[in-house]
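This document opens with one chain alone, in structure tokens, the form predicted alone.
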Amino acid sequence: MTAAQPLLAAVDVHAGYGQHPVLHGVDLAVAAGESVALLGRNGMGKTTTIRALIGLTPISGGSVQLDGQPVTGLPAHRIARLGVGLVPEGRGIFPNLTVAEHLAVAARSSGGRGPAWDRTAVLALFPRLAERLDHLGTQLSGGEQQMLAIGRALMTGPRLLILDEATEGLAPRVRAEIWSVLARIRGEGVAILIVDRDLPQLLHLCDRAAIVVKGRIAFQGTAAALAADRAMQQRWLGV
């Protein structure tokens, strides 16, 4: 893979529900190894591009790729088998499967194409399941739900891994791992598109920020550029 081509990009990304257009034309790319913020106001599209990106709401114009390769248009199931991990707003647990079933359901090969991830290294990353394995899903906290969700997007063998509300709920103790774990998820060499509500955390986790209004991308820079711009940040986030 050259500089020039990132491992996802989407292009001029138009999508929404029905009668009711939400993406104005999105241009965002994630190169690989690379971690971008997805960032907005609540209601700008940030999870509808998410959705746009890996299959599960339909695009209306524009195109996403993978390596170069068009995406557009192919179901969720085939995007996530090329290599891209989601751990879905809402966490997403069933909750007649216990942890092991979980994270057995998702178990497959990453066919060389980035880090292997076994049951055996998901719960050296969250000790906590390993202790409720045997736990159905409506056992768990949000916490530990949370850590399943991203436990059972590794064990697909992910290259990106889109994490949408990573830590929305949670006690600032279980935040604090998640955002720990995620650091040393990206030192594997995952890359990571994230939306989160903890903007000192995002910025320091990620090398890239994006911000969604109104269904457009209004800024797209470096972290750092963005961190250190507190109007922008104020006009664009109001933080």
Contents of the next structure:
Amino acid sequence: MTAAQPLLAAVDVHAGYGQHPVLHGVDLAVAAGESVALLGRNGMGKTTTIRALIGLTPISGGSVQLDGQPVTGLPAHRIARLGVGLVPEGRGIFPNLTVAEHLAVAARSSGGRGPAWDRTAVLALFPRLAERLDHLGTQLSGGEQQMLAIGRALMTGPRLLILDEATEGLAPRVRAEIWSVLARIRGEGVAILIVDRDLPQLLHLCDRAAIVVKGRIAFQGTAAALAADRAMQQRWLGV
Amino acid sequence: MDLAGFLVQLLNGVQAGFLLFLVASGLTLVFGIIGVINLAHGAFYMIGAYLAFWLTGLTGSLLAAVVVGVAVLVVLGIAVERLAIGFLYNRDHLQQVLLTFGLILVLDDLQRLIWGSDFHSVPVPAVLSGAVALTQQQDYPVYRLFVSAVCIAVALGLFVLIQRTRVGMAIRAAASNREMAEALGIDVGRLFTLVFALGVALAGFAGMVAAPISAVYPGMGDRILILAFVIVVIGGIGSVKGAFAGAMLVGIADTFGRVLVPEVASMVMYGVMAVVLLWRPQGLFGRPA
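What would you give as the form predicted together with its partner chain, now that the form predicted alone is on the page?
To see the whole picture, the full complex is given below, headed by that same chain.
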């Protein structure tokens, strides 16, 4: 990918929690419409990278730009409104809101600048949710919660969709459904930054991959290059 | 007690309950959503009553006083949240209690500086000064019925705001998972300022409509604050539904306590609280801890 200006560009990002630095200079770029897999073993800083990019964890050094505009230090809600949708680890479903309310509260009438998804489009993507509109978040199965988390993020009209542990803890059939939906979302031109354990599926979905090792990016390249390099997979991912 | 007397006391109890609900709902909202224990809530009730007294004197109309007063209270609430409460999020409850207790002292002194230490009364508006006949011997003041009606309207308005509007959805979302709400583009800081100002306005509004019934005097918020806390604990902390049930229980128990067992009247509501907590430690509508 050789876009003149990447949609998301993180340069030498440092971040951590209190006295515990986790990221020691992360460089990451996602071009418009591109899909990037964020890989790495547990505890290497994948989730912290995501949190730092979207403003949930304060950045202590380095910079983040969105479409050329500096967003370093901006509060999470401002970054979200610039067109970044999040599907967090653990799904982040609100127990006290119904499915319909999840979609309504996320909807951005002024537009998140990405492809426009409205309720009808989201429900067409996940017909299961259409049957559960009045159910509270706590009344959904894990798979339904993940569909709702993705649908909710789409309602914000993202140019970049970030998913942390996209299919964790889901039944194989639900996982397959999520992967096929992600491919459709990608087809709509939404850029994707995704964390998951299923390497074959990730390499199938994504254009490029980045591997986080101890708070730095140890590899960044095409998915095909990573797929071909068993030694690197073995070394950084233990697969 | 004959039937008519019983009816009057029941009406008094229900009306007191409605008024207490206005105060307690603000307290429980601020605690349930923002997570701040606001000891100064009663002081805002008092400020509301003084505003009603002062503005009614200036304008000659309680309605005008309420309209202007609510605007003043919202501005006051926003200012207090921006300058003080906003620093308390995610902090220890002890620090919240200290700061909001300090706010009581500040607001009490402010009240003394502006309005002095005298007792005042606020006249019942002429249109509402009549009485309706309950039975041939018993009348009931129209203003008290009016207060109940206003409280019902506000309670319904609150319900619609929180359960049916997009702002209400955002408030509920932010209360259950602040970070996720932020990640959806919701400015939670601004939302919390709004919720706090709403709580202040509710307390102050209750003080304003109560002013013609009770007197207006220094420290009048203290007793209300304790009652409101008892109600919130009975109803379940953070539950508006619980605040309503608790307010009705306390309003009715307190009213009948004063008539039936005047010697121990001030203990009755605590008895009610003790019984409820023995039965449901998390309160009537509270979620188990």
